[in-house]
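This document opens with one chain alone, in structure tokens, the form predicted on its own.
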Amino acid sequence: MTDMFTVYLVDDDPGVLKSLSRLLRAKGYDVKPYSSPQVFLEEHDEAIPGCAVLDVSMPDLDGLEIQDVLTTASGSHRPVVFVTGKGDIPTSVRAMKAGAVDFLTKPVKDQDLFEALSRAEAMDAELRRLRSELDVMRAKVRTLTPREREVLTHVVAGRLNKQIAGELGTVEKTIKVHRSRMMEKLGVRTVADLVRMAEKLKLSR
């Protein structure tokens, strides 16, 4: 576990918040406890490495709704661990399908919670690595000229230089120049690498 990993605890039961906070701090985690889901969502900072440990049943917003906000609406993909006093299969299935790390039943066993948090930390690190990789790729794409971007779209669609030249109303030699510069700027050597990059970035074809 790293020193920078934050656990956001969200539970409307003060006793649970207090006991889990004490347990996790003793283990070395940075803990941010919230009894209000709304306050948590207002203060949540997706830039901070960490995970959310959510109670399922809470007034106003339940844990599944918070998960939806975290993983869909905000696009932050924050790893989520659920704890519940009354777990039922449909709820746990829905939570896991939405990407939850684990679904634990109260009273939570310390070892089960620590193992879930360990998986959450690994997931968070991987998501941040992928996001950083995508940010670098997007920055490279932004260096392309409008014409180089057009050539990129045609190349990943499988068109030959001659076909691209015909579609763009220019000569094949010019397309070769644009294509060479485009691939150099993006740091790729083969069309296969270019296609993989385009797929990761969901660039239109």
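Mind pulling up the form predicted together with another copy of the chain next to the form predicted on its own we just looked at?
Partners and other molecules omitted; one chain follows.
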């Protein structure tokens, strides 16, 4: 469970689905095969670490459209590897521009697929790490009272307690209290750490 990496395999050709499933399972991947894009999208759970291996040309919903849903809609940016039998250059370029990990042509060389999946796995892990880090920080910020949040922005802007007091129409002592509680809640002890946290959350800009 801990080192699980799921490959969502979507291809309307049962033969391809079967052979790729076997290949990837043998490699240790947890493969979820789908012959229907719709079913895949319904069952797809972005909370699970993994990537999608999509056939480009499928009836109803083609690979690029799925990619669009996976990246635009959720925001989780599930890594996508394309596999195609009859693609063209404009399609591959569009897929890559949209952030695809790779765009492979059938017959797919095992080595190429493995390398693409390896990069997809690294990318997914990194994105999840970053995302969870941000989630933790945002959760802390949410515990701040409105006043504490105001003080936060002024502190990361480098203002003195006295100046903050002036701008918020109160006195320095009050700011000190808010500031202290804010630092405590965010779990930082120095202004340096606070600023770095704010930068990661893109506050202050």
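Throughout, rigid core stands for the largest set of C-alpha atoms superposing within 1.5 Å between the two forms. Computed from a predicted structure; not experimentally measured. Numbering follows the first chain given and starts at 1.
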Exceeds or equals 2 Å, Cα of residue 161 between these two forms, core fit: yes
Rigid core superposition, residue 193 Cα moves 2 angstroms or more between these two forms: yes
Domain reorientation between these two forms, expressed as the smaller rigid part's turn in degrees: 21
